[in-house]
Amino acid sequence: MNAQEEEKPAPVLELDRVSKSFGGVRAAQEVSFSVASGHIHALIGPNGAGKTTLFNLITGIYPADDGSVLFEGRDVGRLEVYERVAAGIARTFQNVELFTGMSVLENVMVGLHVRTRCGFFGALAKWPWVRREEEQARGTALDWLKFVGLEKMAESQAGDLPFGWQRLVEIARALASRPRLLLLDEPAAGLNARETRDLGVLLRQIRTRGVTLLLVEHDMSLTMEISDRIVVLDQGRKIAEGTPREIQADEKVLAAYLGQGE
């Protein structure tokens, strides 16, 4: 083994020939790729290429028909969604999914549920340790709101926030679960140019905290700027993988995704 191989980070996520069909629609067809620890990895492709389907397979919303999903070397294919969150996989959604009638702080505290011991009866009894745990959870949630720049909005109702801020609340909630892998489904959708630039800065800051990122994103400027590697899907198949520079020059990508070439 040479020095270059020794420095290569270990994969956090590995997909091995993962397939999924819905009736006669083959949404994912033997897709294989890995995401290295500490990287920002992107999935791109035209609408209907299978990007969100792969997210749902990784996070356990759908079971794969064939193939395997490994997280830190462990096959998580049989784990429920909440078990994958507890293992260290978190996500955001293409359409913001917040509890709009709850406060911003309460929404972020929801992300801590898998890291707390208090159950239904503990919440009813309000034992001293339960109250301490709740205060610790509030403090942690406030820390994450400060990280995304929304600590002053902690007591505001989540549904009253501008759309861009709601996306930040969702990211803070995902981070509160202490993931080692964070999946972001079109995080820049609906954001203006300034918000998109700020998002790119935030995603890099998240990486510095030891979180590996996998994102689906249609904003190619953002994707090419922040990604270490990119996987391109078309009609459920992987058609290319490489660095942003390699992807920009790939003829299959130009034809299938950008509408160029033969």
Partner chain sequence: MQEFLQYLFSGVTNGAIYAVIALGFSTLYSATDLINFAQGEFVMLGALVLVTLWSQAHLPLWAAFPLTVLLVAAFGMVFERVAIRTVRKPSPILLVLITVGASIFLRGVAMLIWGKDAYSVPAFSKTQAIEIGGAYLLPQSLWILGIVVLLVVGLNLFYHRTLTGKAMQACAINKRAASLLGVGTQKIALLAWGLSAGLGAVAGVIIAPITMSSYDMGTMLGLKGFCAAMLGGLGNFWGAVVGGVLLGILEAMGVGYASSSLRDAIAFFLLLLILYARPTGILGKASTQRF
The other form holds:
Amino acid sequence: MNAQEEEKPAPVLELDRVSKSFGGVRAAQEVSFSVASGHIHALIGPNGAGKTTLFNLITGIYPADDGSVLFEGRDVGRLEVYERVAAGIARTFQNVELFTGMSVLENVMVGLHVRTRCGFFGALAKWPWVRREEEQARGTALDWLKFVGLEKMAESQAGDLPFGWQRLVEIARALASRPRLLLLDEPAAGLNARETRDLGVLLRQIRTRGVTLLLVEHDMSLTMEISDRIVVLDQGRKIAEGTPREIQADEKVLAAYLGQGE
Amino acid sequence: MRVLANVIGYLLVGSAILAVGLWVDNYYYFQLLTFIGINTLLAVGLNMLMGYAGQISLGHAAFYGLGAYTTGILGVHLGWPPLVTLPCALLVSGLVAWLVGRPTLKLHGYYLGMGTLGVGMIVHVLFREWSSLTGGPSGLPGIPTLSLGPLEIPGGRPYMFVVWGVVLVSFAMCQRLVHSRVGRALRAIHFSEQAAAAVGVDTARAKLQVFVFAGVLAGLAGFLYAHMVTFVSPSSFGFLVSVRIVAMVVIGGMASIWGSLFGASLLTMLPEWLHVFSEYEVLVYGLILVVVMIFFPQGLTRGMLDLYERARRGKTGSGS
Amino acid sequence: MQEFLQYLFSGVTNGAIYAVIALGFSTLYSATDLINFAQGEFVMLGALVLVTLWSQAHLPLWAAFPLTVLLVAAFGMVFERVAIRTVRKPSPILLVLITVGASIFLRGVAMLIWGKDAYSVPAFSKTQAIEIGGAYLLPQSLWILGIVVLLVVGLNLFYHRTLTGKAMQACAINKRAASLLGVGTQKIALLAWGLSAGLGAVAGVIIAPITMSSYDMGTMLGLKGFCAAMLGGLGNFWGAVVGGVLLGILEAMGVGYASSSLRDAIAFFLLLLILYARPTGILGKASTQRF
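Compare with the form predicted on its own: the form predicted together with its partner chain:
Full assembly next; the chain just shown is listed first.
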């Protein structure tokens, strides 16, 4: 089913001249780009370039001052964070935000929140359909844990896992909401070389499941290897966009990075 | 494991109450146990809000009082039977919780503490000053004892059974909640509201729901209290009562349903055991809150277990 | 008119006291981001320690005043060391519960020491009440107003002109930056607690001559002080004065023209109104918080 879309990929996400400032700092200035369905798209740029700000604008942590965010052609700029998750946008965090006091399985089950229905009275009454839903949710969550290779850790406390595994649990939790767009904020940060390689494989697998990926990443070799397309930001502005090869040859990009001393 | 522990818990508590009911014949003990039951209801409700969802409330006595006063006012002034006043009491406390919760729960941390405290104070002033309805500072006497249709339930042994039946049912309800989609969302909010929202939880709605739930449980406790004591006065629902409920939760351990039972039992029996204690009651509550929060933020039961674990590990010397 | 003036005088007087309490909240909040639910108990301690120093130790008021403030400030610092710094993982909910616990604990201790009686001390000066437009202004009111103005001017000087004051401000703006500059955040916190407790004691001392002081006076005063601080904007010293006086006047008018039973409800309605109506003002930080 993906073959047709890949020939002529329709945009999943479109940013049109999105701006945001905090006090006097302009964290994003008229940024426009679109992410094609089935792609792995990367956002790169020096520190403070506004990558996380863009993530927060796309997921709705705060609204944009100006410009529009379209998801599958629909303006989601006014939706609350949780409504965007229901619409099909999921994310992970730079510092991994697991619910540390809950089990790994429960963490992933919270990810299923928008795909399950049981409400307050349903939980109290525990109707047959609620039990069934709970069973199914458990099964689905286990499947996602299996997908990231952590089904054995299902009953452990999330906070007890090593950092690299916590990151995988967070990805499983995000996938559980069945997103069509997954935003990953520096997924390789804090991982060793082997874990980073495995992550690259995992991200490709996620794509084959029909999830479009948008990631912020500092690990250049990983980014260049897996991305279909890259957007470069500097000081809140988009300075370049293209395939990894084009970006590597771009002088503006080089200047931005050299200027930063990185 | 969890299920087994719970079954044992229910059996233990149920048989303890039954044993007292069958073999003890002392009105005083029945009263004491009834009080423990009522306080447990209050604590377990607040624990859902504070322990699980991580939202502080320093005005929980307001909903307790609303339940009690609604029961009293409808029973005394209008002569309505308890079967009718019960839903009214639950409705009033739930409705007020909903109205108050909508704006209040937008607040965080200290401001939520101050906001709920303010709500508690206003409701308390209302009880004291709306004399024509509430009897003012001297209170409202003459509330009938509980009767369900033709079935009279006088104080003492039968009433104790009723109250503990209610407690165990509400325990079961809370446990269902905690281990459901709703409960997971609440615990997620406790860890981080923003992360919970980013995973798809409508945090405002979830918080409001649990606030109303805690309010309704407190209203139920108020209904039971009014029929037990047959008299309500403002002093039973002031700031200190709110703090006492908080202390019960804190001692028993946040996010522990059985802990609430422990906390409520301890703080209800302590003043009875140590008669001198009543003089220093306030002092001791304060000290308990401070000490437990500094040294055992997980609650006294959990804290003791941790200490025991540490001591044992120290002895066996598996110093890893 | 005469009635109105009388209400106004009493409103401004009470309001000035709320303002001093609000200053206590603000100094602590601006240095440590913390709201102390036991602030009212420092006020109570101020009043009752003054009573004891004056009636038992037979100190003149002018000597008892500073001694009281110093004692309570020292106590505030001890409290910080014992109950605040010892918390391993401080979170608002923990600190709320600890300070609430401390508040009722202090109340219990005060009841043991001073009993349930109410005490009073004479006014600072023995001059007659001043008549203005048929209404009477107590000299104590002038003392109170003067002290409030002195405090605010002093605090502003302290924060803008002295190194310690500037360090406290740096600490308020950014803890990490402050510690990089070599400002000891622990020392600052200790100092802020002392200052805040001392301000509470000042409120207790100036209120003692115009009201009866007892072990349970603190809670209500603390809440009203917090309301004043919120009205004026937490951390803003002149705002605390404006908020306090506004609250005092509204209360006096409400009591005078409506009903005395409304007295305490007014402050809480205002508090809730402020908390609800300006959530962005209060929560402004949360909305721009980054992950």
